[in-house]
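Just the one chain here, laid out as structure tokens, in the form predicted alone.
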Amino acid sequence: MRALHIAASGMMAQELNVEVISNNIANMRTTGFKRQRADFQDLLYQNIRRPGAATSDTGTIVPTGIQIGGGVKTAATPRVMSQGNILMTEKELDIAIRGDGFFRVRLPDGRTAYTRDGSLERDANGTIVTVDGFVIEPEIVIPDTARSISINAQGLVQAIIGLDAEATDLGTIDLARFVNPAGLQPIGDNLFLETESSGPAQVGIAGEEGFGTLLQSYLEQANVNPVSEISDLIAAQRAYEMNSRVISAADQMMSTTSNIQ
């Protein structure tokens, strides 16, 4: 029976649309995460009788016909780039992006990530870095003797260096945009990687035409609304069982047919 099929078709889509919603969940406090929805697609259906066929020889048609869809599918799960609240931290290498941008990551392998994650550190050589020590391009470094540093909305980083009485310009953090952001490939650990689809990285200093601009002491909180998110779990939920009732009621009508004598 084709309603066993087609009702095992939504369990199953419907099982991924949990399973999406749960990562939005888990990272609801995750810097700069963004968070996906899954879309659908219903699949191929079958023409029992075609909407616009020949009923007569005096050119009558088929208004509407007879079609039998197979089912859903998962058609994509693409990430919702739109902006995540602002939560100052009072740390000085903490920095938030407010608009469009990523920070530029230089991985080990030398290929370069792009991230919202703007918990930034400074490691052994006073250099910039990731929470994970990987340097943010362009590479600046932070003498020992720094203080007060400070980060304007462009970039610019400053710092009194030892008994100065005015600061010194140490370097410019500046950002990428991309055509299509959902386009990124997330690699896990807050960063994700260029592909054909995001289009190549578009650099430039933060608050030009089309980027943000930075905000030092604040990072970018995750753009997941836990109400919002509850509220498609228990649809999901319920979508789910209602593609078990008919796997249900399917079931019974065949046993009702093996029974007839």
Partner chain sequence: MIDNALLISLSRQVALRREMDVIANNMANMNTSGFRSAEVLFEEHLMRGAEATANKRADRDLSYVMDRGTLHNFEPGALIPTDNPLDLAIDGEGWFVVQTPQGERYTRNGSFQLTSTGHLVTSEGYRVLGDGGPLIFNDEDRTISVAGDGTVSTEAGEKGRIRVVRFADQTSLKAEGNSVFRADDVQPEILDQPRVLQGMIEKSNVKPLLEMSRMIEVTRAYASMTSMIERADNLRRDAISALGRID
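Numbering follows the first chain given and starts at 1. Note that the structure is predicted; figures quoted are calculated from it, not measured. Take the two forms, superpose them, and find the largest set of C-alpha atoms that agree within 1.5 Å; that set is the rigid core. First, how it differs from the form predicted in complex with its partner chain.
- Relative to the superposed core, residue 62 shifts its CA atom by 2 Å or more between the two forms.
Form predicted in complex with its partner chain structure, per the form predicted alone context:
Here we give the lone chain, stripped of any partners or molecules.
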């Protein structure tokens, strides 16, 4: 009885769908989070009566045949890279990216990761780091005596040092962009790694053609839309339920067969 396995594949697919949705909902308040979606495809078909098979010597053929599908599979969980809402925080090292681009983060093992989470901090040396303490590239050190730090739309970091009257340039935060940002590999902690499918990172200054601009004292919220997530969740749950009904119906048919005396 194929129906049992087909319905089982349907239940597994919906289970994964619920997992993806629950991860979106769990990260509803995660800065810079990009939601995912589960994409499904039908499995291979088995030709029980091949379409096009000859039914007579005079050339008549089977017009449609019998094709029975094998169920469903999850093809991908693409990330939707749309812009999240920008929220004001009044913290001077909170930076939101408006448009395309990622901050570059140096991981402790030397690799470079990418993030949209711009809630930055200063470490003990004054270096600009992420909340996990990873250094933002290019490394920018803010001296102890610096005050009123300002970051413009192009990423230029300036501060008034000591008793100076004029601001000093401390460095520029640049951005990286990818041909296919949906192909980046998420590694948790709001970080992504470059993959073959994302293409190599192209580094550039914010505001240049194709790059977004920066906004100081703002953070980008997750792009999760709670209403659509909840309605997707309901749909997934119902689909799961219905597939379980198929299993019990198939089971009923088998038990009728085995009860023949």
